[in-house]
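The chain below stands alone and is given as structure tokens, in the form predicted alone.
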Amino acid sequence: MIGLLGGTFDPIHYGHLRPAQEVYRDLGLESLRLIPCATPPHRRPPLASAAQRLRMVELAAPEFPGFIADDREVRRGGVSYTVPTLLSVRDDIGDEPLCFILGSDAFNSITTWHRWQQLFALAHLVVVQRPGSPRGPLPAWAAPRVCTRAEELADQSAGKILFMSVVPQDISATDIRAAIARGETPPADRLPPPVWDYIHRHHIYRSHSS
């Protein structure tokens, strides 16, 4: 199985990477692709450029075996919608099981996404949440798709929903950007060292407040 994790990654940090590592390990993924968006559809534009954010992902990935920086949304440009990205990945991997990783907040708003009904023909959804977090009632369209074991994802290429608990990480890109804007060095447990070195050398976030 192949995993996908998209985001603005402004910047990428251990709050993204450590939960992704849990998913990678617990699902037994072959690889996990980190896909920085070009322009996010549901939030304000990132402060770092798409090229800078891609480079930070490229610098972060080697710390985590099996993680791959994927530049397809940056190359495509424009607003980064998920369905075209999944179609592009499908062109590369054929019918292999594909797991799209997202947080519970994103899952709860998924019916506002562009062409969201097509997601299930293209990938499984792996919804990560804090241990013990209340899930609430599932919508009628979701309930028949929910599974409880990773093995069920491996049995078909797409269409299932798996909820996974991951160790919570109290790390925020907003807080990291704000600290850098104040001239502070983020704690070492927040960012991979090569990412911080790149931010520092290129003066990213220095002239902005979050």
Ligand code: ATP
Contents of the next structure:
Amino acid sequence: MIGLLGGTFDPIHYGHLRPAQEVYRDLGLESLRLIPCATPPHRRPPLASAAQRLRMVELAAPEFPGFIADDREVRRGGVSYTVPTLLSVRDDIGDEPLCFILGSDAFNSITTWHRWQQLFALAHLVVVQRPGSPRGPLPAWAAPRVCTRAEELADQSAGKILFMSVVPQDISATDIRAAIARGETPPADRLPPPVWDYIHRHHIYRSHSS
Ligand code: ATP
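Since we've got the form predicted alone here, give me the form predicted together with this ligand too.
Now the complete complex, all chains and molecules, led by this one.
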């Protein structure tokens, strides 16, 4: 099985990386692709450029064996919808099981995503708890897809939903950007040192409050 974690990654931090590492280990994934978006559909434009966010992902990945920085959304440009990304990954991997990892905040709004029903033909969803975003009641459309054992994901290439408990990481990119804008150095347990070094050297997030 292959895992994907997509995001704005403005910047990438351990709140993205550590839960993804737990998923990688617990599901015995072959690799985990980190895919920074070009333009995010559902939020304000990022402060760092797509090239900078991709570079930060490339700097973060080596700390986590099996993680790969994947530039396909940045190369494609424009608004990064997930379905075309999954179609493009499918072209590369054939019918191997594919797990799209997302936080509970993202899952709670998934029915607002472009062509969201098509996600299930292309990937499984693995939902990790994000502190401050408790999962709402299980929607009726989701119930038939939910599985409770990780092994069930390997039985088919797409279409299931697994809720996984992970060690909570109370870290947000918004807080990191705000701390940097105040002139602070984010604590070392928030983001990989090479990512902080890059932010610092390129003066990213210095003059903004969010
Ligand atoms: P912000 O903190 O500014 O809201 P973000 O980190 O939520 O930014 P993205 O980079 O787009 O924004 O997040 C990518 C994915 O990582 C999403 O699925 C999100 O739910 C998940 N995620 C982000 N932070 C955490 C966290 N602390 N714990 C679990 N999942 C997270």
